[in-house]
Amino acid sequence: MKYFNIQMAAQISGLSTHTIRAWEKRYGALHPDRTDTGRRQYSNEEIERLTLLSQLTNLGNSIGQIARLPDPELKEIYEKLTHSRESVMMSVQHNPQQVQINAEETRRNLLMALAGYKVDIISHELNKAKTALTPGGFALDILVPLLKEVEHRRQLGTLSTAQITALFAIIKFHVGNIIYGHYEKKVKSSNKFAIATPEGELHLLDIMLGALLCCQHQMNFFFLSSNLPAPSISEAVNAIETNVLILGVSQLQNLKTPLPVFIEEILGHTKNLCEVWVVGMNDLTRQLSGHRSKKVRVFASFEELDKAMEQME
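Answer block, the chain by itself, in the form predicted on its own:
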């Protein structure tokens, strides 16, 4: 059985180490094993529970009310809060409901709703799209062009930071819904992906799009987090024995370490990692053109990433 220390448990679940300790001590949310030196160590099942508790508290549940509930009850609550498990699973299984949507019209409706701060309409349109489309369709036909247009309007000054932040929060909720449904399936694939962003890159949406494509192609993947230092990524890759690491990068200027150096540090401290795939909303090909490692692949678009995964099936 694989175990993770509390730092890795925090990074994978999206919680802080302080929060994890508080939930254990005050609420008895879980009871991790200890090493001989007294350090906490968490199993895959415990990290899955932490992630579920994190998602439920983000949806407004009090940790004091749900901390001691068994996993099946937590999952039942989550399914009720996210419009039922059925719609999520149908999306993940490439079996969309018999609801036809026009992607261009959906994007137009989303932009109109965003301009008017109609968050309920935004959520409704995204939910309809994620139910009608496969995860890949949701990513490539709705989210990628939508996010490009949002960035364009941001640069023109026609969308505010508050509007974009609200949109991103709703997108993250719906994408997280699909990802959780994929985890529920316990997909068995010979390929294991880890997905993260380098230290300094706070943008989560790129790696969420990568996760949707993993769902589309039935890949086994671990969604780590954003803003991770190289040693933490290396430790996670070694612990879960992934063979491909997807790094999402949109803002090279914000990275704490130059990206080629960052990648080499990861490759130098991982055992089974075959390749590092770099992708983002911006074209990274020019910036990494001098990187000669055969283990590094740079994707100019998410459509290219989609094709690469298709070839691995």
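Please could you give me the other form, the form predicted together with the DNA, since above is the form predicted on its own?
Shown next is a single chain and nothing more.
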């Protein structure tokens, strides 16, 4: 029986108050209670419904067609659009032509937009993908192939540093959006992850992918950020009592300390830490094959990391 005013409804749902009133009047999307003097009062459920409608329209549904659907159906549609890893975005109801947007097309759009410096399209496309896909799907089906292709084109000289940093900035923003949003969801696993990169390794994106996978598998994780010296990491790991540390490394030669030494240093100063997982865009299994210990696992790809997490559930 909690009641919010229209301003809060707008803040939470991300709509404007104008739009909320218009949706009510034009499409009967909601019928909030009124005070004696005619002011709208929204319950928790109604705010939830508004948010849902907002997200669905963002995904391309027209408000006129979904405004009058009952809550359960809205949720169902949202589930369909959201919970598919290999996603097919389809429009709803009486709209016969199903707009199919798949991961490959999204990636192609992104690369074309990047080539033409069309930042607006990049952002829009990423936003659509991240809402339509699960975090894991977003990471594995969009970002990983995209980043590989970008790296490839960088080496060919087809993409400039400026283009790539601009792209990375946008990606980081959208991924950050997902990661921050994850904190309040319920977590299944009892394992606790910490995610970081060693000092010298600046690639934030690699570990953001790792964080997305943690979101996917509803793991409890703490995102430590990049370029951290060993003492900082072990301190943090002790403080938040994590049992697994994910280290993002893409190039060994950048590191200040050789990776095996770095890892030993961390393991020597932590209590509960059971395992250290090393992962990155580049496959480091060969280069690190000589240094394996029981506590260290090196993953050849993010797909493998994904599988490993799946098994932990």
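By rigid core we mean the largest C-alpha set that fits within 1.5 Å across both forms. Positions refer to the first chain, counted from 1. Quick caveat: nothing in here was measured; it's all calculated off a predicted structure.
K.L.:
Taking the rigid core as the reference frame, tell me whether residue 147 has a CA displacement of 2 angstroms or more between these two forms.
P.N.:
Shift of 2 Å or more: no.
K.L.:
Aligning on the core only, does the CA of residue 26 end up 2 angstroms or more away between these two forms?
P.N.:
After core superposition, the C-alpha of residue 26 moves 2 Å or more between these two forms.
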